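Only one chain comes next, encoded as structure tokens, the form predicted alone.
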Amino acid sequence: MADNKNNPGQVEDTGHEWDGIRELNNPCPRWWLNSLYLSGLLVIVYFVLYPSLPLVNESTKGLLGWTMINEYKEDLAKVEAKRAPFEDKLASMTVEQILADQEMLNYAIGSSKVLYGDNCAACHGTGGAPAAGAGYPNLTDDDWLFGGKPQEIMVSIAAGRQGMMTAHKDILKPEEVDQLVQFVVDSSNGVATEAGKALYMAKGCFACHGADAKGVKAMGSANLTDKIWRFSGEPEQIRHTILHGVNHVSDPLTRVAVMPAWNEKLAIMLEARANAIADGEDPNEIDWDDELDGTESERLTETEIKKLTVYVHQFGGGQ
């Protein structure tokens, strides 16, 4: 209604009528109209000012040339800015340096969760617990089946892990399957009997398992007399993977356990640095172009999992 509320009769009618009620042509309110001019104003104003109209390549600049992506950029540098002096100090520590300087400690675990989010989670969980049955490695207990100490937690993530299991659905009699399942069971219990670690040892299951059934860390293997399951510790999710194995590839019933590789190139340094000083060399002294061909992949930075080794470990399963 316009704000001089005129007599019905004296303003112009539009010719629209419904249910006898005619559609009037009052005036919009003067407030609501100079709102609309005013805005129709800063649209201008905008447009002269800001980035607005997208042309082939670009858009147009706008009087002031801001725009949110130079504003990032901006924000971004600080940022980097105020983190270089403790990436340039992490680059040139070892893990283990790290975890003994707090300071460092504190700053790789804040800046690595957003790197764990988005390279990790998705397989190991948020908090390093995957969902039940997933089939994914839990990192916050004490089963590290390739060792959970720092420097080894470093080379499965540079190098990737995939653990290998034989199918053994056509090299055992059912009734062996179902005496090995029950050792297992028996074994995870703490009450496995002499018969039978006797088919277990004949069956070549200690080659792999070891001889105490508590797994070969150089080969990745299980150890079968705790109660952590990868997979499951139900009786017929261990004759299944019994039967099919993990990773093997000419059965497609078999268990799928990959892990990538983050870094070959840090993988193979520290695979080198590692023999060097297992045989008495001076580590420094590294060819590294006998060592190297070029052709490594680094999806990570070698800082980047030194951050994902502190993070990992600080889970509660590093040892």
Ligand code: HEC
Second form
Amino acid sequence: MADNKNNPGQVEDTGHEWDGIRELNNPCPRWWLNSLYLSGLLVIVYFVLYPSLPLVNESTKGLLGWTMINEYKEDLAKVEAKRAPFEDKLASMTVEQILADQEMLNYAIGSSKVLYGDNCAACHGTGGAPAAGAGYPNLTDDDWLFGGKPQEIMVSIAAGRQGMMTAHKDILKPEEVDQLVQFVVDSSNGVATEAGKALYMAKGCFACHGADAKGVKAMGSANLTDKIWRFSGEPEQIRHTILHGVNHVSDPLTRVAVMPAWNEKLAIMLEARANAIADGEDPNEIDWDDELDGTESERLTETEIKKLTVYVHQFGGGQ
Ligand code: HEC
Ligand code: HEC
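After the form predicted alone, can we look at the form predicted together with heme C (HEC)?
To see the whole picture, the full complex is given below, headed by that same chain.
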């Protein structure tokens, strides 16, 4: 390093010079040096307080004992504490009460999104509208196979659903199948003929779809007089349904329509309560030991099913 004695009062010179440009040796600014020392200090403080040095199986723990998982657990506990009063209240409310209480309704809907996404969206689509042709019912329309009242939706979710239509390939003549396909197409357009209707009655379709062909909720039989199709309105697809039925086990070409059960225990309890009320008995008197044997599945809790009932109900098609 060259001396700068020759130029006192001037900045020190490193002695390097390129094409007449001299490299000076200015001291670093004070503020810059201070921040450097400060950050060095912070490193030491951090090093002492927090986990820092990786060892064989874990790292040094630090004086504060902080860990990311603990922080996560604390955050979670805070969220749970906020939710607890709502969850407790929900547990004691009926679906109808939840629907009538704006605050609880908002909470139920908000906390159902993940529940629905995890358990239902794979079949019914994110917003309740499945991909066309996927073979799952749309939950956002006004057309319910098994009913859109809160209690009916709740039973659908708790018990699962499996509509059953017999295959007709062995009992109908080809021309009868043609005529019935035409009847279904005509019905959906509101122009069914007397002859078509007569065949529909004679072949026993009415036993499940009703004399008016509008479907029977207790059986989940589709309404044949509207333009909303459970499967498809294409004549070839209608023919397929008539020939092979739905969930007709012995026909390998049958349509498969299975809604899994999410809480068999709750399903049995709902049914027993409904029966007791229908028979004029007190549902609180039911002896559950007689009804339940302890092997019933509970994939979702009763509260979760209430939330989902509310969620599905507000998709727009609720009744
Ligand atoms: C044992 C009861 C039963 C009988 C008998 C029956 N169906 Fe069905 N049918 C159903 C059920 C239940 C569904 C809906 C299945 C589902 O979604 O799970 C259905 C669905 C259909 C569909 C599909 C509608 C759509 O929206 O895609 C057509 C078409 C149909 N039935 C026509 C007929 C005709 C025609 C007859 C008479 C030959 C008949 N069904 C007899 C129970 C029956
Ligand atoms: C494996 C696919 C599948 C999953 C998962 C599923 N569903 Fe379904 N769901 C169905 C099928 C198929 C039907 C129609 C059954 C039939 O046609 O007989 C149905 C019917 C329903 C119905 C009755 C619709 C009506 O028109 O009456 C409701 C309500 C319903 N599902 C809600 C749910 C909810 C809520 C979840 C999540 C907890 C869920 N489903 C998960 C396949 C599924």
